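Given next, in structure tokens, is a single chain: the form predicted on its own.
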Amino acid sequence: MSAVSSSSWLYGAIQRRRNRGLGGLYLIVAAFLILYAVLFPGILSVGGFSKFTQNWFPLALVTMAQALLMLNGGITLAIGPLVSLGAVIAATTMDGVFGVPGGIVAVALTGLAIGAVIGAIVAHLRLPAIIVTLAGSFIITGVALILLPRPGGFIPGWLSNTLAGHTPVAFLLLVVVLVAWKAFLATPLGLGIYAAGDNPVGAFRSGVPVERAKVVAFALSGLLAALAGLFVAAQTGSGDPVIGTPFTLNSIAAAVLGGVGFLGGKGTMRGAICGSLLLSVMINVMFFLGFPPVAQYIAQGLIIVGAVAVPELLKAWRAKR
């Protein structure tokens, strides 16, 4: 059996197991969306839908970035700092010689490079991802503060109007990202990321380049986080070296809401996207119901604890029966 066919077989088996339980998640998301539409009927208009998707889009990107690593058996604490660095690079390069195209390329290459370096350290030095990304988060934050000590920089008005205006461009961009992800999954390396997270030893014996898959997963995760920072900069019209801080916790909470496990081999990217949508809607519903902003942090902490503890409690309960 060839490496490609072995990976395809592994991926098919993994997907059949991971898809279980998504129906319940879809129903919960639908229920919250209906509740949100009742509380805020304006979401049914083009402008309201555009504003909602603009707020959801960066969270969706960072959730995909986090889920990529969780599905591969890792986790990253550098999501928030990478968002901040992406925003800072966008705000400090777009008024230069190369303009907006150069700024976008700079943001993308920075995210890819940082993610690849972190992934190489984790994969080749066999260091825990949580430790490497924690150290990386401090370094990345320091670089962002050096480049832009305080909020500022330059984002062209037309770019902000295009990405964060009154048209659903953010939703269209998310569709493009999801199509690109689906296409990537059809490649041997894309299949390898899933297979390596589910069973690294079995994947290696089937010809999957496990270490390369890990490096690629980190690189793509860095790319998505940096692009989320670019979008946030377009929303605010400037760069901010600490604006991405909440996204680290949010990305983990959204991923576990979507059924992605901490240890790899559990969850799907579809579930992660639904988790990000559910978290975004929950935050908005809490706002309209008058909950204070601090309640959002408490809710996210409870989500993470519950998502980890409930399956274990159910497993223990079933074992006693």
Partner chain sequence: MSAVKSIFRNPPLLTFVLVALVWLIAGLTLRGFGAYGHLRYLLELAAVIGIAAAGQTLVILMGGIDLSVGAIITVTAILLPLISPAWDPTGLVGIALALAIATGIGFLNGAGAAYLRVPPIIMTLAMATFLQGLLVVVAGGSAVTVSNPAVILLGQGRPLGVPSGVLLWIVVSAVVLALIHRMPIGARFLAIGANPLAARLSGVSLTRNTLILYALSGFFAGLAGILVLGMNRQGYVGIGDPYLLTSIAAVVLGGTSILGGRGTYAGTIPGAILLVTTTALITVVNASPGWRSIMFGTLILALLLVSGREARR
Second form
Amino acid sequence: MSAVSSSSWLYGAIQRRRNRGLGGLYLIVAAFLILYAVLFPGILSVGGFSKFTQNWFPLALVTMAQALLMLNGGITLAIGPLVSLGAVIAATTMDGVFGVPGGIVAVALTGLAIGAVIGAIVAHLRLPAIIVTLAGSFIITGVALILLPRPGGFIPGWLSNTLAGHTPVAFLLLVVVLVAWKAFLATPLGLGIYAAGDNPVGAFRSGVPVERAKVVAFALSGLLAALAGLFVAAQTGSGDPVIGTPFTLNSIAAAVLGGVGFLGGKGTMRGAICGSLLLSVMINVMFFLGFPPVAQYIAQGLIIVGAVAVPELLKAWRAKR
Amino acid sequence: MMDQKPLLEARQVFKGFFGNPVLKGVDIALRPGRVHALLGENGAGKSTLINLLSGALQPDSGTIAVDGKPVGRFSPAAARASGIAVVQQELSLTADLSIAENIGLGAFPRRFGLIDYAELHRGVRDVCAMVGLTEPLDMPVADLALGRRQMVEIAKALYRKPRVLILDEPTSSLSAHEAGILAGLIETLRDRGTALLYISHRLNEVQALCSHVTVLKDGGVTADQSLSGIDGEGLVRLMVGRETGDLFPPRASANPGALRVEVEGFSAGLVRDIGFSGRAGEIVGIGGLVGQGQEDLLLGLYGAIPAKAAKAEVSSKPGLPANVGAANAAGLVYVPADRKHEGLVLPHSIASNLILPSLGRLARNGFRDRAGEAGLIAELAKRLTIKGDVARPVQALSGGNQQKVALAKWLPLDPSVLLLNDPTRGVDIETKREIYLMLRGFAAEGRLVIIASSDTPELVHLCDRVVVLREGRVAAELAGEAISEEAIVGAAMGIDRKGAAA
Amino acid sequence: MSAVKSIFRNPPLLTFVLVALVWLIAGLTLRGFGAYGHLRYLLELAAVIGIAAAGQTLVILMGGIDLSVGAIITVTAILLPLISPAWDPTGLVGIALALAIATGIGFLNGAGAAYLRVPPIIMTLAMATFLQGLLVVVAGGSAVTVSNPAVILLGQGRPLGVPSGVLLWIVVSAVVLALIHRMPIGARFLAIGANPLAARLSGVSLTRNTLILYALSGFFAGLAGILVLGMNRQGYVGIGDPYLLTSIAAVVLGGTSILGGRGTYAGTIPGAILLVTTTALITVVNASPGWRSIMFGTLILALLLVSGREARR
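Which structure goes with the form predicted in complex with the partner chain, now that we have seen the form predicted on its own?
Shown next: the complete complex, the earlier chain at its head.
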């Protein structure tokens, strides 16, 4: 091992190790994508690819937002309301003095701030994340409803065209987000989020600022969810105070599909991203096969329970043999 | 050497949890170039003292001083900045991260805000060479055996280039070879002027490595002196403070009755394919190093974790209990080691805790018999000398009394087999004696008592028979005169000795 | 002084005193508030919340939260008119069938939590989402009118001037109070809520109690759904949605710890009345659904802070 001493050897080796155990998931995702391309060859055109990635993009963001917290040993039920609030704020601020940049900053700051507040409550008062975010979700929903009681608001047409037009801008943005995540994970605090999820006491004793890591995780999660809301608003051309509702469960479903565990520190972000891609393909297929939109709900419920249940049943079955 | 200023001190520190004092005015001073031993029984307050010295806990009163200067709010990060590193008994590793990342965690070298993996690689390679870790550095810690993880933990402490190194039971899961490497390492560090605090149950290690000792007993310091001229017996006397004979009731003449538990090819959790049996009227001890499957053996018999056996007979019924309810019905009961998390419902009253296992038996027509319950609770409280109002929450009781409640709640079931996991951990000496008397009494009444213990004297003086586990298998089975501390520790560590033949 | 102190130490009593104070003040200052008809109306509304919160109380006592209460109410309210057989003049068969379905849904929640180890909040959330989709597919989104005579009697009847919904609530209260305080299973729920591991090692079966618990929660939600249907005479998608939040809020208003292991239905009863009363007062000042949602969220958060602080002590 000492023969290899290039500066990036250790980092690269660790990164390669993280793919371990995900081979099956990669294969399934690839198989689904190929199947999808065979069924709907339109995806292979620039326009088709753009549309496909636009449907995937917000789901990928909220899945990251959820997985970030699950890896840190928490969970959030406030994803959907945050998406809604992000959409509402985008649609109500972009016609203001500061225009689109002002709107983007407002959405980002709101997401960060709300996330940080929830994180501070969870981390410093040692309360269970699941109930705090449940209460938070009601409050955030209320705020969104007050800002914009019914769908409307204003999103400039050029913004919608840029983000959700016939160019793969969304895909490029996703790449940027993923690169930023990789960079964050290469900081002490980023790794601290993982460590605090798996073994909080050990991480604390090692000098990891566990509470700060938690607050940062919640803040980033809020940021991602709110930005997903901004994108959804651009996609639909307006704000809607309840548009984010399905994302709460979708984010959990995608993360669980990607092998992220409910109980802290188990799983990888790359797995979660694959999970979101898989879920996105499934939703698209159902849409194209003519299922009513509400069938999505049925599928979500089944996917979540199934994604948790199948490994659990397999484990029990193996233990019996 | 004594005139050198201490690097790290605790001065008159007090610390309590839920109103139960754990440390009552403790002083300790760690000086450079000295290996300082910290001795004490389970529950004497050693872990709490270490947590105070390393910033993981704050003292209720008293001060922690670094280089003679009292520090205000001490945190693990501040402790690390002052050059204090701890090798914890409970590992502080993250399973999914690599060896290198675990070693660097909390002390990463940075470049432009990012972790400098090249620098990390260099530093980690050096400390791994020191402790003899040859595994690839990118390997996740999850893939390592327990002993190797312990070495990672030690490397992690060394990586911080400590001036003060605290080692809490560092050898509990190490092989003889690894323990040897560690001993050499400690001597090297001592000669370089590091201040070391060494906590171990193994008195021979303490005698070989340490030059000074502090003994804790029931939260106070009973000795703070040089180790020169003190032999093993002297050490034990310092720790126990009385002849061990006083503590334990006289052993009745062994008179085992019918077979109560018999398993062959038994596997559960860490336990792999062992045979085990116990007869009415016996006290059977289960010994071994920490985490060798003792708890899983008890939980498996109790139906609390999945278990299987080639052949099993429990309370003259074939097969293992499928779940806890079935085990209770078969007359098996279990008292866990961690009574706060597993044994008791802490915020509920003493009465609720005492009545919990008997709820169904006392009910009439589906409704609870309040008068009957009150009578039973009063009787139990009297029998175990639990004083005061039984409506108090059980967390208001001292450790010893909590343990009595955890044990007493099972008595109405008239159990034929008692499974006890370290029942005297963190229990004061008087309660310990009461518990020993009670266990002897149970055996005399024809019950089978199976007791897992990390306290070797307890196994030696209380048990009729001792089964020593190592890596989930039976390393030795000792009976009668063959039971001795040397035989148990030897078998636990995998050293073949006379009289310890498996 | 000591009387005041003991009130503050007894959350159910405190909530009762609060209700009495609010009624007294509102009755003296607001025209029409103190009229018998208005108070009866408030109690009728509280009965639905109280019955829905009966199951929720048990679930929260055992350390969970049932997020499918609203969906089960909707399912019952929509399915009951569809499955009530025409040959049954009393309508009781339809009620029995609807309750069986509601209980069955609850049982599935319990099975998911107990056997598949899905965290109960997630399991019930997934169930609610699943049911929401299924209902639209099955019932097609239009409202259904009820003609089941027993249901109408329950929703509209007033024997001796007391709404039958309130009478049903009294019966439910008696049953739930007996279950918690007079039967072994109540003590087991509480023990599991405070420390599931210790309860299990003390011989309390987690699987069995989880199944019973969620089945009960489903049953009571179904009962609330039938009452809502009778009062509205119509079932539609979304009819049960308001009762999810209010059932949780009524429980925590009654002093039950949202973290489990401590509390009683005796607090939920005044909790439900207090909730209905404050909602009525808020409606007077014309609060939007947004403000109501914020109010519930803040309420849960505030009580979480209080009970969390006590739990740490």
